[in-house]
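Have a look below at one chain only, the form predicted on its own, in structure tokens format.
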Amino acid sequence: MKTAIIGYGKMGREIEQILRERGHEVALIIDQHNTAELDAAHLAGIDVALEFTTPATAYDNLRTCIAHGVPVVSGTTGWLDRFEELKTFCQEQQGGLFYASNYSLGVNLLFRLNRRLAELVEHSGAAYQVEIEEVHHTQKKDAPSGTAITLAEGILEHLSSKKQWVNFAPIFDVAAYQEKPRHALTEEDLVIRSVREGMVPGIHEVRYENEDESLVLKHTIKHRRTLAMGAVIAAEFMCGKQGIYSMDDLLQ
């Protein structure tokens, strides 16, 4: 498989290492210094591109790959307000797009458990308050995380007492982040608490609590390699494919 890596930060480097270990060719690497090379000439012959960049650049990167007939795997979060637009473009171009907010197998199992738990709580009629907390390294450029949003959407889909999620970012240890303005919470708000500290790859918790008990779903990423491995497996899955896919398609 002949691949392109778009975004050569920590994740991109992990992806490169795994691609080479699995016998794939890394024919093109795009970072902030050579963005002009993401064009038809340099993408010619590429089987799959893996895109892990920034919310500001992801949409254009993905659109470029699709426009030039290259299936693309992306895990960039923070730009999904344009996801439907990109899906439409991909369908028009008969392109290939694989998107996941998180490529960890454990996290994707957590997504399924989370949806099922919300469904069970709804049917039980139990009086629980539910919150989500996500912890990431200080270099993460968006809050809440895409994974936390996916968890929130799974809860909102099944738990009728919650109508929308609200992000609180109470603990940041870099000046670039500011706490978001708070509003008066209602019982219909699903709180996502975002924490940025140290070099934490990612911790996500869903907590159901009342005055008598606490029920917690938790996933901790120990090393970024698990995310990179999932992305490479997704790229292998996408080789030669058209259409729009997710981790649910891969797991099935």
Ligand SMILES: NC(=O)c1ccc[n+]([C@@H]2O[C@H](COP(=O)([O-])OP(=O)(O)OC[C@H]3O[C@@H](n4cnc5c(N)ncnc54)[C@H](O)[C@@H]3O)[C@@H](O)[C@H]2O)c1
Second form
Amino acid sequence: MKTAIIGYGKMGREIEQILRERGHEVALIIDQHNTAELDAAHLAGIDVALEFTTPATAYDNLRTCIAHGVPVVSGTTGWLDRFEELKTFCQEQQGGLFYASNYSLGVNLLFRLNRRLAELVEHSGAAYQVEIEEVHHTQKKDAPSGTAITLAEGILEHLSSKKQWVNFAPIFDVAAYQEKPRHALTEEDLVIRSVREGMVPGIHEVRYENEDESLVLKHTIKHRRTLAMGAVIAAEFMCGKQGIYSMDDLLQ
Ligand SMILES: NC(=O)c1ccc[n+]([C@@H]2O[C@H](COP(=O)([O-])OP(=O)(O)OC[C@H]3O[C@@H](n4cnc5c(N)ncnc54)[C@H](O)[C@@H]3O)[C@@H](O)[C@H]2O)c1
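Just the form predicted on its own so far, so send over the form predicted together with the named molecule.
What follows is the entire complex, opening with the chain shown before.
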């Protein structure tokens, strides 16, 4: 497989290593200094591109790949307000797009457990307070994490007492987060607490609590290699494909 890596940061470097280990060619690497090379000439002959950049740059990069007929694995989070627009473009162009808010197998199993647990809690009629907490390194540009949003959506789908998520990001310079004053919280708000500390690659917790007990689903990324491996497997899956895919398609 002849690949392009767009975004040569923490994820891009990890992905490069795994691509090479698995016998794939890394024919093009794009980062901030050579963005002009993301063009028809450089993309010619590329089987799949993997995009891990920033919320502000992902959409244009993905669109460029699709416009030039290159299927793309999208990992950047924090740009999904334009996801529908990109899906429409991809369909018009008969392109290939794979998106996952998290490429680790464990997190994708957690997504399924999370939906099932919300369904069970709903049917049990039990009164729990539910809250999500995500912890990431301090360079992360978006909050809440894409993974926490997917978890929240899984809960909102099944738990009728919650109507929308709200984010608490008691932090510094994040590009985009929604904040609601604590006193304005209602029972219908599902709180996602975002914590930014140290070098943490990613911790996600879903907590159901009442006065007497606490039930916790928790996933910890020990090394971002697991994320990069998932993205490379998604790229292998996308080679020669058209259409829009997710981890559910890959896991099936
Ligand atoms: N879906 C997942 O499983 C998953 C896993 C880890 C990280 N992420 C997301 O992937 C993104 C990247 O994460 P990271 O940890 O590698 O970040 P990073 O900051 O280490 O790397 C981002 C890189 O993108 C480069 N860049 C910026 N603008 C660019 C442009 N226009 N074209 C090409 N490159 C550009 C930067 O110079 C940097 O090298 C983030 O949004 C993060 O949240 C997703």
